[in-house]
Structures are given as C-alpha cells and as structure tokens.
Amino acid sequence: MKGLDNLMIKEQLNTPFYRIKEKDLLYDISLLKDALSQNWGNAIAGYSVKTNSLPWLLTYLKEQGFYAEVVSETEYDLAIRLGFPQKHIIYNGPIKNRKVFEAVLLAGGYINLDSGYELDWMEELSALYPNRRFKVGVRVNYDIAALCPEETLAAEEGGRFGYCYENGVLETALSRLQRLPNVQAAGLHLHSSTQSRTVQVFGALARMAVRIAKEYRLSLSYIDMGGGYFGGRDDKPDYRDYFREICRELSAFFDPKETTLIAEPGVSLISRATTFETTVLDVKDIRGRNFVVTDGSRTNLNPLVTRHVYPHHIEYVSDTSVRNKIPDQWVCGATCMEYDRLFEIRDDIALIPGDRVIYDTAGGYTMCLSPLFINYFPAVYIEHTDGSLFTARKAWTNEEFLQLNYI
C-alpha cells in the first residue's frame, strides 16, 4: 500500500501518533555502518524485525542494505512481501517453521539453530539434498554471570536460548552437525541479554566465540553478535565503542577476510529517531492532587507495565511565564485503568489542555506490542529530511478492526 500525500503543516496531525525522524534514523544507520566498516570491514547489518515491523521502516532499511532478522513465519512472510531476498534473511529463534527453515537454507540465507528438533531437520535435509552443501550457525548458551559477574542480567536464572556450553549440549549439537557430510557448522550466534549493556560484556561475548572456535576446531564463516546495544542516548556507549571492543577481541583469532561479522540491532537503531506525541485534554484536582489526562496511553509505550521512566519533553501551548508552579502533577493516559499513569512532575509549571507531552526514544517494541485495548493503533508519520511529513500508517478505526471478523 502506497503512503498518503506528504503533509507540511503540523496542525493537521491529530494526536496521539508516532513520529519517525529520517535525519535521526540516518544518523544511527551511518554510525552502525561506519563502526562495522572501520573495525572489521567484512560485515552484515541485520535489522531485528520483531523490534518494530512497520512496513515503511523495513522497506527503508532494506534499501539501506540491511538484512531482515526474523524469528517467525509471519515475520519471514512480511520480509519477503516487502522485497527482502531470501538470501538476505537471518532466521533465529527457538520456534521455527519447517517450510521457512528449508526455504532459507536452500536460498543460502542465514540460519542459527536453537532447538533440538532443528538438528533432526538438518539430518533429514542433509539426506534429502546430498548434492547440496549447507552452512548453518548455532546459538550458544553460556553462563554470562560467570563471564561477567558485575553485569545486571536480563533474567536472574540466566538465558533460556541456544545450546548450553557448560553441560555439553553445545558439544553434542556440534558433533551431530559434523557427522553430516554436506553440512558445516559455519557460524556462532552469541546474543545474550543484559540490562547493563556495557562494552565489557560484548568483549566477553567475543572472547567466548574465540574460545569455542578454538576448543571445537571450528572454521567459521561468520560470527553473529546479535543485538542488545545501547542506542539513541548520548550518556551511554554507542556502536563505535561496542564494535571497537568486539573486533579487538575477535581479531585475536579470526581473519576479517575469512569470517563475516553480523550485527542484529533493533532498539539501538531506531530509538533516537522515534517519538510518541500526545496532547493534554484535561486537568483534574482530586483532593489536592493534580491529574493531567492525555490522549496517549501507557499501553502505547509500555504495555507490559514494566517501566517507570519515560524520557519526554513538553511543548507548551501558551506562555508559561504567566502560569503558576504547582507541587505535584501526575501525567496519565487515556484509558480507564488506574495503572495508566506515566510520570510525576514535582514543583513545576502547571500543565493545561493543549500542551503536548512528547515521549522520546519510543521506537523500540512500542508499536509491535501496543494492544488493541480501548483505542486502536495510532498513526505513524515520517518526518523526512526536508521537513515534510509522510503518513506511513493511518490510525486504525473499526474498519480495520472488523476486517476478517465474522458475526
């Protein structure tokens, strides 16, 4: 579906909506490409489709040379419909579809094995196509807490994906692949989630790739470092810091001419560029507490209700010098749920109807995870480098909601 005509006037836009700024998106794309090129050279940038599967965004990144990193049949089908070549698909995840698995494998795309049944599939496909040579990767599960005891992990009990290194399951998986005459364990997928996302943890992951390749005498065509980087924040590391450290560790054993480095960013690539824009509709004084009601919602920013900090800025509809400061204001969302409270403002200018609350770094997972709860999906606009606005998605109405429903 082609987008709507470009818009030039801000007042034409009814909140709530998402805005993606092309200038900021290009900045982070260039930052990533330069970091990969300068530190390794032989590299592939794959975009994490699950992070934000907006068709405009996927098409834009495809045109920028990105591969599509997918984890489901649905994501694969979307990427193919939008024009990604099958050989530019990176297929990850613990639950894979057999037909998609075979299609990507036969097309020469990238598959990182994660589950036991995928090893069974490879044995079957090896016999079914004896004249084909296949290269696959394996996702490594290792004790990141032991490697990096100072890191804050994403889950206290450790990661659940891939083949465990410590108990020999990884070794068994590699042995099964090595017994197949036309299959090579050609890649390692090292993605591991931490909350701290430090440069040091990525250096440790790279060292783990070197350790495994040496221990099991692997001749690797690629190392896939996955995602999980900071991005869009000036107070945190960026791609230059991460890949300087990653490539320093990898170069101790791997040759860039022989081994491709793969990165799979998601949030870090699109956060800086994306905002979620809302308008204050009402202010209520309830027993001395001020509740600021906006037309956006926590469901558009954090539907899992796990976050308590929402980077934001405010655009005031009128002169603030004539407004009073008040001790306490709670900015709330549009739903009728009490938990739909976003943040508290203390000892600051009183908000009034018409003010805009704009949430920064709102591109990662927000659009994909937004539920069809009370209000439907907001519109998405692209702010091009020339300042014009392009409608990438119209706000959903009951026309969209009722499609494929029957009564």
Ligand SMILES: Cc1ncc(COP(=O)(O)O)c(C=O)c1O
Given for the second form:
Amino acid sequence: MKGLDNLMIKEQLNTPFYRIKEKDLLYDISLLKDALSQNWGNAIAGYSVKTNSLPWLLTYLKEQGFYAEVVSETEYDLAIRLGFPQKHIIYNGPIKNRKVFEAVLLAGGYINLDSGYELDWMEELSALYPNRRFKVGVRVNYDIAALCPEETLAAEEGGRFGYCYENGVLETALSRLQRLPNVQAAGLHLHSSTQSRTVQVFGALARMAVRIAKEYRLSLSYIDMGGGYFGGRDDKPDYRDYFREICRELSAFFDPKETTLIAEPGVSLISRATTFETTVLDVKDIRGRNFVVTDGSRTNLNPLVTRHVYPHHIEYVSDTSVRNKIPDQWVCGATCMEYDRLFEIRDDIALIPGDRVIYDTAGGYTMCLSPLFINYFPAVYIEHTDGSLFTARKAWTNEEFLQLNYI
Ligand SMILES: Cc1ncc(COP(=O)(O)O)c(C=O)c1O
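For the form predicted together with this ligand instead of the form predicted alone, what are the coordinates?
Full complex below, order starting with the chain above.
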C-alpha cells in the first residue's frame, strides 16, 4: 500500500480524476486548530471518516493529530489498520458493533451512545469489569426547529439520532448510566445536520449542552459539537466564526480546564482542497442544441442527483480568441443516462474536445461515495506544497471490481 512514485507536475494526467491540494488542506487544518486553541484551548480535532475515507487522507490527518470519528465496524477497522491509536477513536452512530464497542471502551476511546441496546451493553460491561471506571457520552436529540425556527433542517421531520430530550428518553438513558457504580455519563454529543449551517445554530447547540448539564447535574469531561460547518467558501462563515460563538456559549457554564471540546468536521475540512477534473471528448449538435460530452459524470459529484449548481472553471486547450461565442451549450457527463447533465453555458466561448472542465470544491464526499456505475472510482492525485504530484489512489478497474466475485 506504499505510495506510487511521485509524478511530475507537467505530466498530463488521464481524466477524470480528483485532486487534493495539500496547501489548501493545510490552510483549513490550521484554521480549525487555531480556532479551537484560541477559543477553548483544551480541544480535540476529530475527522469524520465517512465523509472521505481515502487512506492517504486519513493517514495525513492522523499525522496532523486528528482523531478518527467512526460510525461502523468497517470504518473502525480501517482507522486501526491505518495506525490510529484506539484511544483516538470516537465511536458514534446508531449501529454499533459489540466487539468494537468493548474494545474502544476498554482502550479509553470516546463512545457516544445513540441507541437503546447500547445502554444494555453498558450495564453488562459495567458488571463484567467491576474494577474499571468507564466514561461515555450520549448523543442528544432535541427539536432544533423549535430552537432555531429559521434554520433549514436536513430532514423536515427533524433528526432521528440520539436520545430525545423532549419526551424524557434522554433523561431515562442518563439515569440508567448514573445507576452504574463504575460508569460516568461524561460527554454530550450534539452533532446536528442543518442545510443552512449557520453560526446561530451552533450557538443554540452549545446553549443546549449547558441546559442539559445543569438540568441533569452532569459533570462533563467533554462536549462533542460534531461536524456540519461550512468550509472553503469565502461567502460563508468559517471555523473562526463557529468556535467563537460555541465557546462563548459554553463558557457560561463549562471550564476548559475540566471539559474538553471536541469537533468532528468532515466536508468543511477538505472542500477547499479538492477538485474534480474532466475533459471534453465530443461536442454534438442535436436539433440546434449543443451537447458537450465530458469524461466525468454527475455521479462523481452528486450521486443522488439533487444538486443543480456545480462550481467550476474551464481550462481551454487552444487560443479562445479565434473561437466563436455560441448562445447555449449543455455540459454533460460520461454515463449514458439522460439526467447526466451538469450545467448550461450561455453566450460564451464554444467548447471543443480537449478543453478541461474542472469542478472546484468538489469531491469532498464523493471521492469515496461515487457509485460503481458504468465506471469505477476515479484516481486521486495529491498536489504537494512543492507542486509535485502523488498518486494516492489509482483509478479502479475490473481488477478491483472482480475481487471476491465468483462465477
Ligand atoms: C456524527 C457526525 N459527525 C460529523 C459529521 C461530518 O459532517 P460534515 O461533513 O457536514 O462536517 C457527520 C456527517 O453527517 C456526522 O453524522
């Protein structure tokens, strides 16, 4: 699994591929670390493995001191194989594996309970290890729509994760833990997905942590604010704004000397650094409409086909001053699905084969979330700070696809 030879920057790479620019990645890593240290000091930066589990990226972030936030046995196994210490695992999610749960608990990693059966496990493990002292967190589910009516929620009916505050299920979960002599309910996990990702919602979440800690008299070792921030966009808030507000609210009740602040961003950490690069292969005139056929696809950028905006720029293969401007062009993808159309260009330079369409802030999630549909995972190249290129993942071929298949 060691890296392939470095490639020269000048080499023309076969599209489509994703590129990660180390310089931009480092910029956002510093932004996060500085925001945590300047506003709270006692903080842990986690990284949401599901967002993008590219082994190169996980290894890079591990070396930058990040913890691995995992939500499945597979992710846990990957993080351990890549060398994350067990103590640096944050185990979240509603579907946990009993063996992984026990291993993380015994190693002193972080576990945020989410489901009913995890309380049963804690009761069993408390009895099984009477001489050990365990700390666990609970994921809080509260009505964000009531807290922040102006937010656009990720799901209209509200979130489905964690223990519900309003109907008393959270209180029951906490009291079940409090009855165990060697277990402390030591953390609150507040991750909440909103589409609007505003600073205000994070302020409200932090206030919620204060309210719950006071109401149930919790002595908290940590507060995990989750992910869900904007990143890599100049027109949106960044980590400095979020953590200024979060810490202002938390400091009304918590002391950084006693309570660690955890963040577990995913896409906000890597958006700025990632691009998806494609080439125009053909231009077709169909009854007066110009379809520009490229070798990348909407499935590589937005597999659920919900987005209609794809920030991009174009690198022209030849002198554009001698090209015509045309009223309308539709840039399309490489699958043979009609919906695989990315964006329309109006009254602009005619594209020709060889031009490159480069999608900016693209691939954060989809580098690993791309479906294996018609084509397999594209390659990923890292552009190091000195300009050299490194192959972090070769494009998948049938060699990979045929693995573990039997005919
Ligand atoms: C528990 C948890 N933490 C962190 C994240 C990362 O979120 P994002 O990629 O929006 O930062 C997610 C994503 O859904 C999540 O569910």
